[in-house]
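Read the single chain below, which is given as structure tokens and is the form predicted on its own.
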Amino acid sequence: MSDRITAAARRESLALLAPGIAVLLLAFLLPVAVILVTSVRDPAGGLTAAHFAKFFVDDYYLRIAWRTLRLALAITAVTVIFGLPLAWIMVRAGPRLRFAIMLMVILPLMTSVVIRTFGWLVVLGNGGLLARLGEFLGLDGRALVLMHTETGVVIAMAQVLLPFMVLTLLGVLRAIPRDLEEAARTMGAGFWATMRLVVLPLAVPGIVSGSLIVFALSISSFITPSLVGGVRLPVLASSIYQSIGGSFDWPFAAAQSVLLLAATLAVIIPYTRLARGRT
């Protein structure tokens, strides 16, 4: 009797999971499989590694790959540095301040990323708000023009992706009892010691989850790096677009896509295991 109940429960579970599995297969695994096949196919229909070799033998593409990874790591670090205090303030603040901060965090998500990026072009470009502010303060305005610089890309991308970090950390920090902080303060720990020894270790799951989301989004981002960085600072996403729309080299674009996916997994999987071992 128990075996029949167990078998029926398994069939019911599979029936409930079937739609999700089908969507996953059609929307993710099937396109990835097509890209993998395209990246190793030659014009005659055979298999070749020439498309991957083209990437590794050319310093131009290696520099693009290193720039993409460096920018993604920098953007992730910036969102953690600003997102953790902001999320903690939201948890500990009163209802009105919490609502105001939540509104400022969520509102950018309701605006197109293209519009937000063009806003940064106005702020960071020649004659922009930042340059004029520097001139008003007696500084060299040209030195504050951050268009077509990696710093400008990091600033713009961090602003675009900061809500994902804050909202992820918010749920984790809400679960931390305030009594733990009060107990640490009672035992003689100062504010910064409490943050470092109590809040930060307990917030690690949120930091890991938010970092993975931000890193995955930033390393594959196309619009903001292309507009702010321009042709002087290409990233892998723009290189893939150029291979498709410029030279119509679909196999090489597929090879770059596979390498981008592999680089993302190479960072995410060890990072997740390391964080899991410390929690």
Given for the second form:
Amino acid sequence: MSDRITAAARRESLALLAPGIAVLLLAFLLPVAVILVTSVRDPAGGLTAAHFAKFFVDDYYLRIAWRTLRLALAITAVTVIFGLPLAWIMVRAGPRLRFAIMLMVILPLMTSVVIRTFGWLVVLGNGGLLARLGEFLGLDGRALVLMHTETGVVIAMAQVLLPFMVLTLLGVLRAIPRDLEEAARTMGAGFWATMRLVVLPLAVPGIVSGSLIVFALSISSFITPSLVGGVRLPVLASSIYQSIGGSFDWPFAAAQSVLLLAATLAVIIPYTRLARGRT
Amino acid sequence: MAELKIEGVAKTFGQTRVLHDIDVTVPDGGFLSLLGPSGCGKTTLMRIVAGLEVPSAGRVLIGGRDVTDLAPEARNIALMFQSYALMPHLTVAENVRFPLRMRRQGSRAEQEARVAEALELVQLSALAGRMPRQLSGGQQQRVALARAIVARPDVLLLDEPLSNLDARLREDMQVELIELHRRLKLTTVFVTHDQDEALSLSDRVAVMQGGRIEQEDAPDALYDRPATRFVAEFIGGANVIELAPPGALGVSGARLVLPPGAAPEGARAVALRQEDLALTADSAGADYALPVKIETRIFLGARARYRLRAGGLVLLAMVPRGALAQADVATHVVWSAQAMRFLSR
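Same protein, different form: I have the form predicted on its own, so give me the form predicted in complex with the partner chain.
To see the whole picture, the full complex is given below, headed by that same chain.
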């Protein structure tokens, strides 16, 4: 009797999952499988590691890989550093201020990445807003031109991805009872001690999941690094694009994609373990 | 340990005045209850003492030192929250050590010894390594209490600490709180809406209503001699009856007519406790007697509450179990002259 009920419940759950599984199979797992296969096939149809070898023996590609990882980590760190105080203020602010900040955070999401990035070109570029400010302050004319620098890429990317961090943190911070902060104050903890010993540890799950989203989005990002970093600072995504669009080397593009996926998983899997350990 | 003095404290939130000119002193080692319905300002007053709210006017002194402008962490107080506010990411022992750590009291070993002592006091030593979410409500409450007393605060503030416990546990905790206070002699302010708690625990009770202290007195004095209508009704739920001009004993509308000379000059109402009213079929020999009709009887175990009507006047009477048979066939409510508390406002 009860067995039949559980079996029926399982069938119903499966029916509900079916559309999602179908999309996942066709639009994600299948292409990934094709990429995996392409990355290890030689022109004659046999197995080969040559495409991966090409990547690892060439200093140029290793530098690209290291740059991609470094940028993604820096962007993630910057969004945490700016996102955490912003999210905390939003939770503690009155409804009006909260709405204003929310608008500021959400609004960039409603414009295209390309347009936002062009906005940064105006600010960071030669003769742009920052460069003018530098001249005004009496600095060397090129000191604040951040176009085609990694700093410029981090700034532009962090702005693009900040909403993901803030919105994730918001949910977690909102769940921290205000009583806890007040209790800490009455027990002799000052503002910063309260932040460090109460708010920060309780925000860890939010920091972890926000970082995962930002890291995954930035390590695979293409438009902003290409436009702000330019050809002198290629990242993995633009290198993949180059392999396809420039040299029509599909197997090598596939091998790079596999490496990108592997790098992402290598970061995400231990991170989720960490998050699960905390809660 | 120190005396707590609140001088002329007022508080407004926007247009709303939540506290009017509060003056109250708790002597060193005293136990004061702030008693009142929700929204009477008792929690705001306690938060002002803690430093979590800034008063719009007035001063707070702890041990003679003006702390009005000090941040909460700079006052040597402890506040036990209604929600207990235990740190969910810290163990029981770490929670209790938190105030010692923040106030840098003693070495780590000394702190740990005091944590053990405080947990001993609330009988939770066995659970020192647990996380708060692994504890029952009553155990969490004890951890919060241990954490509040561990640093020996000048003033201990308790915000409805027993209201989330079931009735049985609450009675046990009342006894423990009395024991604890007797042992530690901490100056204590206890915020509650439960009159039984306030009367059983405190040296002094301040009854609050609408942002003012209606009456501050010893529990028995408050019970026996309510100064205002609100206190009479709130403490023990007395019948408060408006007085009509003197005449022959009786009822005029919803008001009571007393014989000339029975009420002092200026008395506008009279308070009669439910348990001071007796029901009888034979009113001979009583100081005061009114013919009544019994409307309802609610059986409460050891006692029963009767709702009585005499003309436009409705009275509640509490009758002990042994007198129920007699009360059920009663025709009159009777009371003695001493039972009457006259109120001028």
